[in-house]
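Here's a solo chain for you in structure tokens, the form predicted on its own.
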Amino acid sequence: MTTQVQSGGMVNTTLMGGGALLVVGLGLALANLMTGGHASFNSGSDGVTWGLPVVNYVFFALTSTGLTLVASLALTFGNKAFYPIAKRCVFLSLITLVAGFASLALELGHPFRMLFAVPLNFQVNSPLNWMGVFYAVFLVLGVLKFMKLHASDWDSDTSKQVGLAALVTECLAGGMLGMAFGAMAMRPMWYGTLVPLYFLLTAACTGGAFALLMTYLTYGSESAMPEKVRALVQGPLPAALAAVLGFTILVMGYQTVIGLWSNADGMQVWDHIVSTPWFWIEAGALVAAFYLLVSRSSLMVAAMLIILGLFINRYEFVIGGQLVPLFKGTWVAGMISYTPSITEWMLTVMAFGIVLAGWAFGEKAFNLSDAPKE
């Protein structure tokens, strides 16, 4: 099934819209880092060391994660439901790959020289330096397994063994990712052995979440979606994201219960967490898109409820790890304050415009509603 999308009406608009937040988002963070350097960012060594533009970093990487484990159900396990929706989610788990390294990068302050200092000073004990590795190699994966499908090759073995290499590279990146914040014993917000499979269960809901999501926009509504497609998001689609979703609102409230629960040094966050009304708002997106789901009313807007309040989680992740100093009482008596700079929200910005405005280059570019034929 070949299908061309005519490339209007909510296409044409988020393509605009995504470019206009891309160059203002970008070019109010160059013109602060030109003049102002790294001290534009509220983040440093003596407070909050990873401040928003690693929270973009977190989300978008596991975003990419999660769309690759959505493609993988046509893809690898042979689910032909999800095939309308399979060369979208592989193209943009490329772009909100790119989306995460792009807000990383600026944050760096000379991500060049990784290209040297990696191979050169490869530290094999290290989940930052295994994370950086696999999701290199899955961008090289990714755009091979594009390429397949761009190309009509949808099921020779070479296309299938790319799919599945490129699987399992995504899901060994975003577990590595998880180690690097589970592996620190001195930050009990984030230390324990299952925050991999933590990043992993999420993944799949951002995941899930935008391919419902860019799924609408391509079409405008459910009345000019092909017949097929339909039949994926009355259906399958959303009955999976919300299984993945009620089981990840569980995790989330044992996980808030043990916080407040626990008496470690450190755990403390957890009661400045929940007198945010950022908490409750996350909560009650996420109850309420799961609602919706499983009700199969506004599953549009039920993805964008998912993706506002997972970005929220990454952030209270991140961030409150680090709001409990590592040498309490000795500089610090209490919590570390943290605001994100105006630089900061702009590499935000900047991250969620190059999403939209790359998937609607894709959209319009490379038919990205192209499926097998039957």
Given for the second form:
Amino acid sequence: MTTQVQSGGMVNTTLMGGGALLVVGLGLALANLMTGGHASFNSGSDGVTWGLPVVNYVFFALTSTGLTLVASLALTFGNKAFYPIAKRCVFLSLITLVAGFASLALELGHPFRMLFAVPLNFQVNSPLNWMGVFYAVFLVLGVLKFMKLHASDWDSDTSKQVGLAALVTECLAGGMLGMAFGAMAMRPMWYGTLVPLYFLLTAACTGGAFALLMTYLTYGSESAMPEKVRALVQGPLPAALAAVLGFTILVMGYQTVIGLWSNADGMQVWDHIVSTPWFWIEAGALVAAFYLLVSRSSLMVAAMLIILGLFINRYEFVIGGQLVPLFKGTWVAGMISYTPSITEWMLTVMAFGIVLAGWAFGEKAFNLSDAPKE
Amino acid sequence: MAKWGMVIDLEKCTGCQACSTACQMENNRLPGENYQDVLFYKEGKQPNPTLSWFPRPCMHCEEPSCMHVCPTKATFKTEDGVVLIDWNKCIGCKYCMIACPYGVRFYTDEKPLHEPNIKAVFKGEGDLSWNPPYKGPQQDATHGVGIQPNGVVSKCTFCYHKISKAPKGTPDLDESNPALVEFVPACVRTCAPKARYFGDLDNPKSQVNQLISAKKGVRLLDHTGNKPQVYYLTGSGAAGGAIPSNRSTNKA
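So that was the form predicted on its own. Now I'd like the form predicted together with its partner chain, please.
Below is the entire complex, every chain and molecule, led by the chain shown above.
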């Protein structure tokens, strides 16, 4: 089976739009960082240490994991219905990871020192280290797998082994990212042995959403899709995504109720979270997306709603765990007031720009609609 | 080898902040960023509010979570039990600030905690975050001592530039002993009511060891398993110094 390479759709528009976002976001962020350093961020020692750039990283790194999970349905588990989007998902998993890394690198105090200081002084106890190792290994395996697919090597033993190894490292990386938060017993908002599982579940949501959205952007509309692609986006893909999203909504609901119910120190932040309109926008977006997925209507909107809802969720999780200050006495407020700065938002714009422009470039250069011949 | 630790007698502490000021001067810190602080807690409501205070240096934990999470081993524990940061290895990921239950770590490359921005007035040379008119200890980046460079995290060193030069086998670094006074951490040396004691926790003859035993010294947030090497003597708690039950300040 082969699918026709699409030159239409919204590829060119997205390439220009994403490129503009990348140029504006990166340009403004770099200008502010070079003139004001990290003082152009609103994070600080007295409050939120990890700000919006870390939210970006968590969002896009986990999206990369999710896209690998979607790709694996065909490439590792042999579900042939998913072949038409497998190559696109592998490429997107690389691009989203680059977007996440870019945001994180501009947040670090010494990103270049990291390149040699981590391998030379490897701390085996640090979840952050293992997450970095697994994502770095995945980056290599993902590129190898993509090269295999681009050479139309879909089914050789080597190709399958590389794909399986990439899937395993992505799952370990996403899980380790969850552990980086979940191991923090001193912050009950984050603490929990199941946080890695929660991260993988929500990763599958954003991965599926990006797979759906980018497939629609590729062809422009369902009527322009080849038959097998249309069958996929009207059948197994939204069905699987709805199932994963349904579980995610349930988990988030329990998380919220437990957060509101618990008196553990630091959990007061949940009262704050549910009092913000963002929480209700998130809830509304995810429930509406679930409905659209189940009813198989406006699936592109559903994908965008999932991306919006999950981005808010990442923000609530990463920032929320820091809003109750650690032993600062009356010097600081009982609940820290944090609003990301323009520079921080520009990193978000930059990351989305990388994903959109990178994907559009991939569509034009690498025929991401390719699938194995029958 | 000694295992340095501190005892703070909350019945003696008056909350005068002399320790914080001494720390600020000794370690070239900016207002609001001194390694040692006395935190004030207002609890309850009018007409019966209570004001309590709590001196809080780095706890130099036996099992420091900040050290375990550091991806480059920039945070490390010396043989004499002090938790330090090697500024040459720190990549500024700030995971240690996330993982420290006590909130005692500082990243200087950020908006000033207090205006005016003194860093803008006394601009740092090279990689250093500022150029204080009075400079404390010699710059020792591998032990996190001196003026904090940009892009790295800093914290209390127990005045490592002083205590590391103390004669071996000394059970206590007592500021009232003229032979030892130069080796005493700044906050201990300056404490007017003598609420602070510094010594070898492994030496049964040390005053810190005896005080912890005799007055039932307790550690902050012991349930986290970090096992601080700073102990607090609470006594009756009538004097005003008290261990906060949690980190939140508005629990009414």
